Amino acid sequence: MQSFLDILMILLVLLNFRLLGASQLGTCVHSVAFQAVIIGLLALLPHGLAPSWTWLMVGAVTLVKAVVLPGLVRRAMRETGVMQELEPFLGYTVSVILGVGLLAASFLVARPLRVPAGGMTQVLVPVTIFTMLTGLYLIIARRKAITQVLGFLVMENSIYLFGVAFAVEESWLVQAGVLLDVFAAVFVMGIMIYHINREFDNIDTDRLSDLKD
């Protein structure tokens, strides 16, 4: 059990570095979807292997996070014809190096925090913080609006993972409400990306200065 949890934690860290170092948006979408699947597994582990309503709820949430939301992002990619982040504010090599620093900082910040007893690994806390910082970095350091939407999804994954780590009795109704908000946000972002691309023939967010009087 513990070794399986450690493998999942390693996969989450590797996916974060993949997001930091990938220029292809399709690769980033796959990484975010895989993140959601891993987090879904982590949400099920404390509840044992016996199927229950929790399985149905976690399965539904994972389906939305791993299939529906990435599908909306892929649709925005097809509509805009943008498949690659060509000119990020910071290069991909620099991003990966900074990612190493963010990972180290996450372990330092997480030292005072401890996961409640229940079988979860203590590495879950720093990995969760690292995932949140990765999403924030994508929002700040990338030009394409689509990549920034993916950063938003990565941050939501980390918040959900915090719920898995610290909730003694998870309120799945609250989690479903948060997920509904995220679904609506991504839907609105997709519409905005489409209209920005149609009007300006570009979705680099720094070009939005053209809207000034």
Partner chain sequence: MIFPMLHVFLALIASPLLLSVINRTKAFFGGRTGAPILQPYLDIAKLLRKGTVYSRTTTWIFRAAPSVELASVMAALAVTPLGAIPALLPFQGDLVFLAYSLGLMRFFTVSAALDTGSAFCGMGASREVQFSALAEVALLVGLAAAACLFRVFSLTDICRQAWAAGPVSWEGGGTLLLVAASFLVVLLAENSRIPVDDPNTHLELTMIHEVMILDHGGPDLAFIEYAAALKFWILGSLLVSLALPLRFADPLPDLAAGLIGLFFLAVTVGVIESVMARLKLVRVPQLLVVAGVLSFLALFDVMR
Contents of the next structure:
Amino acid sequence: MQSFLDILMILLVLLNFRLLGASQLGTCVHSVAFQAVIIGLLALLPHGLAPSWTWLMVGAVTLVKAVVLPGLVRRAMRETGVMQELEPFLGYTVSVILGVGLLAASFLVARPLRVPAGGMTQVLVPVTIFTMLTGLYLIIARRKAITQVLGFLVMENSIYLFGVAFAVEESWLVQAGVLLDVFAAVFVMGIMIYHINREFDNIDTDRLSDLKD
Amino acid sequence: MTAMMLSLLFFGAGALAAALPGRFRRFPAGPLAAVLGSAAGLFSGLACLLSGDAWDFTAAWRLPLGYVHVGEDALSALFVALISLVGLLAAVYGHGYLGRDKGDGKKATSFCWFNILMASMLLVCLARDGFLFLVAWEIMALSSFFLVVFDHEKPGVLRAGWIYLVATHLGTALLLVMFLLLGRGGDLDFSRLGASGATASVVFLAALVGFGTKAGFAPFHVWLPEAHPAAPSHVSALMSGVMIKTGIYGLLRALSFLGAPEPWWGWVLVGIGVASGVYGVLFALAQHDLKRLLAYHSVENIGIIALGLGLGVLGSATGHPVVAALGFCGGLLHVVNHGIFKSLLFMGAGSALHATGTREMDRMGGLMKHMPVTGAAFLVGAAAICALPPLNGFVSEFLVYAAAFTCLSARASVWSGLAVIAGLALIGGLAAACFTKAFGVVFLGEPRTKLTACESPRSMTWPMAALALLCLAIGLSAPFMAGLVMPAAKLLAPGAAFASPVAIAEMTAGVSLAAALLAGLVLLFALLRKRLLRGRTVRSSLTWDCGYAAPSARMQYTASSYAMPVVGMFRLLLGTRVHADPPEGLFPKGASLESHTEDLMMRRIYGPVAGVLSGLADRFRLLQQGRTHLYILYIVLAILFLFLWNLAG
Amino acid sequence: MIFPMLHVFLALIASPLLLSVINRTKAFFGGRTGAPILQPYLDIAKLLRKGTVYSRTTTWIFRAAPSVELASVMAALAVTPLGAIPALLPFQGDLVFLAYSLGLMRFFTVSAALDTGSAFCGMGASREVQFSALAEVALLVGLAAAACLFRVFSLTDICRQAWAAGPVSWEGGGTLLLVAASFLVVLLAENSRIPVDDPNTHLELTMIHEVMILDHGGPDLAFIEYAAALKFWILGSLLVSLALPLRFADPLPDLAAGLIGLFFLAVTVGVIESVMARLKLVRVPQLLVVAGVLSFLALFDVMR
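Alternative state: the form predicted in complex with its partner chain, after the form predicted on its own:
Expanding to the full complex; the earlier chain stays at the top.
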């Protein structure tokens, strides 16, 4: 059990690095979805295999985060015709190296925090902090609005993970609240991106031919 | 002790004789005295190291602020032996180097300062009194300054000299503070110096910056890449090989006054080590000037030494005797090893410079055919500085690595261990890139400009050959060398907190066995190849340049193009400026590419600060009108002021 | 003592075989029959019987380099264990010796390349030193993670403990997995395989290793090819020892398990080469940095 948890943690960290080093939007969306699945698994682990309400709730939440929200983002990408390239402020290699620093920092920060890990592994807290920092990094260091949405999603994942770490009773309740916020955020951002894009399409000389229609 | 006194006497006599005027100058008294003095010093140091007899001597007369108190323990003896060894070979080399085209007078003056520098360096290591130490330290700084500005008519040399002089005096100012803090009652005798608590930490920081400026730790290194290239090559060898090590010696001596160290001192040293190492090697890679490249490598190697010493301090602060032993042994042995291969490399660079008349690597090339001994010796030095087995650099870096791995496997100071391993690995890889560039571009391939190079005289090649042999010998005798530096390391880890040397003996035995195996296999395969090729057709032809039949020397990879990928990877740090004039049109006329990498610290910190300071100083021009009577007025005013002040007080 | 010697003997005999396993795997994927399984041996034998041609530009460095390369890789072999089979000459810290004797090999390959004065060789050399500097960090930090996990730092002890832990317990399994992933990248880069370098072509401007040895011929080239095969065996042994802990508690099956592991690794490399394209040159440092990051992660995983 413990080792399974460990491997899930490592996967989570690797996914964060994939987010930091990826140059394509599609990869990022894919990683975020995968991350949501892993976090869903993590939330289920303490409850055992017996089917219960928790299963249903977590399952539903994971479905929303791993399928619906990425789907929305993909749709926004498709409709706005945004390019796959990420246009980073800081290069991918630098981002990955900074990621190592962020990871080390989150381990250092988590050490004196002495969070009651509630039966989960001791790594959960630093990994959570690292995930949150990754989300923040994506929001700050990438140029596109859509990566900011992705950053929000990553941060949402990490907040849910915090719930798991603190072993909050009915952690899905917290989750539901957060999810609602993020859902609204994604929605608003999606609309905004769409509008921004539509406004600026007219200025883009490459797309003047669109006016013919 | 007699040998040591004899040595100092020789240096003194040599300096005097070289300063004699007129026709006495034809006789090479300076070099001769330097050789004799160094030989006596080497004997004294080795005797002390091998027999373990320390001595201590206080003269009957006293100085204004202290006694003439000298002594030699294992730590001093190690540095004395190294200084004398390199000094001896540098003197022989310098005799040949200055022999050809400089006048006798200039040469004699140079050797006068050379002897003084040698004597003062030995005195720095022997002094057992703070005042005597500072005097020797200052003489050392001044004599090396005069050696640096030897070619003062060349452009840039004087500027380099000034930068060196300012840097070294800023360092000395901090040393003054350090000694004032250490000698609480004004008594500066080493046996009575000491500090504790917060004062100890302040003293440590003062020593770190003060001695670190001389040693070339990363933020304080700026004088190194300026002064070392400007000096004549045998002086560069002496300065880079051993003079900067007196900074390390001073730091260690200061640590010995402070009793049990704090863990964070170790962390600071490790941090500085990684920073110096990576910074040094990266800027070395970006250089085009061979001697400047070597100077930056001194920064890198001082970083490696700091890594070893940092782990040693950490080990003795946190009670891990094996880490302490390995760290100190590694650091000290690297002091010796760097002294040997860096002086070898500077001598090699000097010979190349002598033969081609330029320091620009991109104008050299193909020197190996004309200068076989120099080339072979430079190859050995280059491989040694990259820490490749079976040469000496590997042994000391191995010990530092072993200290770090011991940290990890004991799960103590894991972060420092990790920093050391990752830092050394990166430094190692980049150093290999840098020295394949230096060796490959300068000595291999086709000459890039018309060459009239020929091999240097024996007085220059033999010292290099001797140093190259030493590199190999130390590489193969790791247990003996670890034993040689062990007594000095024991002095540094106070109390009984020291490992039984069994673990080190086993490791070093493994290293030398593996190194011997490697050397044996090289011989075996070389013989096998010779045997295989016997009686077969071995032809000579053009380089098969993928079918291109008319290659020219200009088509070779240059030093800049060779280093370009790595330099590009670290462009954020290096800030290399490129002026490109690319070929244009169908029949391009001329095109050029120029790149320049200025020191980051110089560009970002010291340059602006110096600018502000000199701007402030300009304000004082108002007072300095150049009229004598005004100055006399100032003097009168000052005397009057003092007089009144005295009356009031 | 007999089994370490047997391992070294097997490595000397069978290392070229791994290369031909890779080639056969690639041939299978490409729908070809592929060269005979003994082709690498035939190549080496042919080269050993030939004379040679030297460029007039070159010096004795160029002539000595192949011998030094073969010697240093064999010295590295002496400290390489295979799973539970100890190395011939183990000592504490031998992992540093392994890394640096491979460094000696590289130093001479690169120097010989620069000795020819050819622009192609210089280009290859320049790239080689860039990539290897990054690969060395990944290698040594990965080894440091393993050393930290098992609290020993000789390769033989590390590998023995990795195999003693066994595949089922997963004690530190995550760490070993990360190290293994990092070492796989290092193995591909150091042995100039796809996706870092293409061992099949010589003349494209993106080549690294092959372009450096363009000018060698005869016995010299045979030495180099043989040394390359041994290098694959050495790094492969490390990878197999850490990633495939199949302990049988008896040396003979252990040795067999190690050999099967190496065979499996060769097939894996063949599959990777078949399904992947070579990376763009600017992407290669990123891949190596990622390998380094994996090694660091492994260390964090131990230390947390």
